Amino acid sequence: MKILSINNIFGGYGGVNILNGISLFVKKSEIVVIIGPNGSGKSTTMKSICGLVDINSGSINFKEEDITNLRTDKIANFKIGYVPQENNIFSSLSVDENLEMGAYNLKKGKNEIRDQAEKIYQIFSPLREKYKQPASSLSGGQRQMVAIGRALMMDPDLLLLDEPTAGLSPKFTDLIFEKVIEINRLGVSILMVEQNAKEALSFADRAYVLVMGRNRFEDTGKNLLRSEEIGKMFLGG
C-alpha cells in the first residue's frame, strides 16, 4: 500500500521551477532515501510534501488523499511529521518543552502528552536526564534528536527527515541511522534525504537519485549501492 504519492511535479519559488517532473512514492513501512548532488531539489521535494513550495503542475496523494498545495498547518492534521535540515528546534526551551511543541496541534489530554514523550524518551535515552536543560546546551547528536522526537511527538505514520546527520560525528551519524531503522520498526514510513549515500542505502528499503530537479535513477537501495554508474557519479566510488 502506496502512502504516499509524488505525481510529475513541478514547483519551486517565486513561478520559477526548480522541480521538473518528480515522481515518487513510499508504502507503508519501508525506508525510501532521496540522494543527488547539490541544487537536485532533494529537500525542495521534502519541502513540497509539506506545503512549503508552489506545486505549478502535478500531485501529491498521502493515504489517497489530495495534498497538493495545502496550507502547512493543514498538512501537519495529516499525521506528517517533518525534521527540516535547520532552525528544527527551540534554542531556548527546554528539551520537555521541545518535545510538547511537537503536540501542540493535537487534541490530547496532559497525560496522553506525556505518555507519549515518554515513549520517545525510550527511543532517545540520553535525552532523559536532560530534559530540563536548554536544547541550547545541548550537542549536534542530541539536538537533532530532540527535533527528530518532537516530529514524533504527533505519533506520525510518516517521517520525513531532511539530512538527518548533517554535521555530525561519525559516533552520532551512526547513531542516528540506528534510531531511523528502529523508528521504521515501530511502523512508522520514513522518507529521508540523506548526504551519507553508503549508509544510508544499506538500509534503504528503495532509493531514488534526483538531477536537476528530476528523476535519475531508481531501484532498492541495495541494488543502487551495488551500481558501478552510481558508485563513480554520486558515491565517490
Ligand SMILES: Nc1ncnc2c1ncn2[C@@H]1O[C@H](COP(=O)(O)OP(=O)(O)OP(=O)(O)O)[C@@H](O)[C@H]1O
Contents of the next structure:
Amino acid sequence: MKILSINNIFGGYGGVNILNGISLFVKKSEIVVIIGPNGSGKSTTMKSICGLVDINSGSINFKEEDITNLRTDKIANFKIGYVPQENNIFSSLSVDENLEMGAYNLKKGKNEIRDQAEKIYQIFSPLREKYKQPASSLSGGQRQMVAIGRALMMDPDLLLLDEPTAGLSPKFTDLIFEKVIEINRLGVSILMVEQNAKEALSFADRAYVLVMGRNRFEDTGKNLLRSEEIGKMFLGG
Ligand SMILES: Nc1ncnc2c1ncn2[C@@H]1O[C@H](COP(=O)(O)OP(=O)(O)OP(=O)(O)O)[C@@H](O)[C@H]1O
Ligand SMILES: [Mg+2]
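For the form predicted in complex with the ligand instead of the form predicted on its own, what are the coordinates?
Whole complex next, starting from this chain.
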C-alpha cells in the first residue's frame, strides 16, 4: 500500500517552478532515499509535502487523502513528521523542551506527552541524561537526534528526513543511520534525502535520483549502487 504518492508536481516559490514534474511514492514500511546534486530540488520536494511550496499542478496523496497544498499547520493531523535540513531545533531550549515542542498543538494530555518522550529517550538514549541541557550545548550528532526526536513526538506514520547526517562525523553518521533503520522497524515509513549516497543506498528499499527538479532514475537501493552510470554521475565513480 502506498502511504505517500507525489504525482507529477510542478511548483516552487512565487511563480517560479523549481519542481518540474516530480513523481515518487513511498509504500508502507519502506525506507525511500532521494539523492541528487545540490540545487536539484530535494529539499523543495520535501517542503512540497508539508505545504511549504506552491504546487501549480499535479497532486500529493497521503494514504487516501489529497494533501496537495496542505496548510502547514494541518500537517500534524496527517501524522507526517518532518525534520528540515536547517534550523530543525530550538537551540536555547532544553532537550526535553524541544521534545515537548514536537507535541505542541496536538491536543495531547501531559501523560501522553511524557509517555511519548519516554519512547524517544529509549531510542536516543544519550539524550536522556542531557534532558535539561540547552540543545546548543550538544554535539552535532546529538542535536540531530533531538531534531528527529521532536518529529517523532507526534507518533508519525511517515517521517521526512532532509539530510539528517549533514556535517556529521562518520561515526555519528553511522549512528543516525542505525537509528533511522530502528525507527523504520518500529513501523514508521521513511522518506530521506541524503548526501552520503552510497551508504544510504545500501539500506534503502528504493531510491530516486533527482536532477533539475525531476526524477531521472529510480530503482532499488542495491540496483542503483550497482549501476555504472549512477556510480559515475552521482556517487563519485
Ligand atoms: N525559499 C526559496 N525561494 C526561492 N528559491 C528557492 C528557495 N529555496 C530554494 N530555492 C531554489 O530552489 C532550487 C532547489 O533548491 P533545493 O533547496 O530544493 O535544492 P536541494 O536539492 O535540496 O539542494 P542541497 O543539496 O543544496 O540541499 C535552488 O535553485 C534554490 O536556489
Ligand atoms: Mg537540500
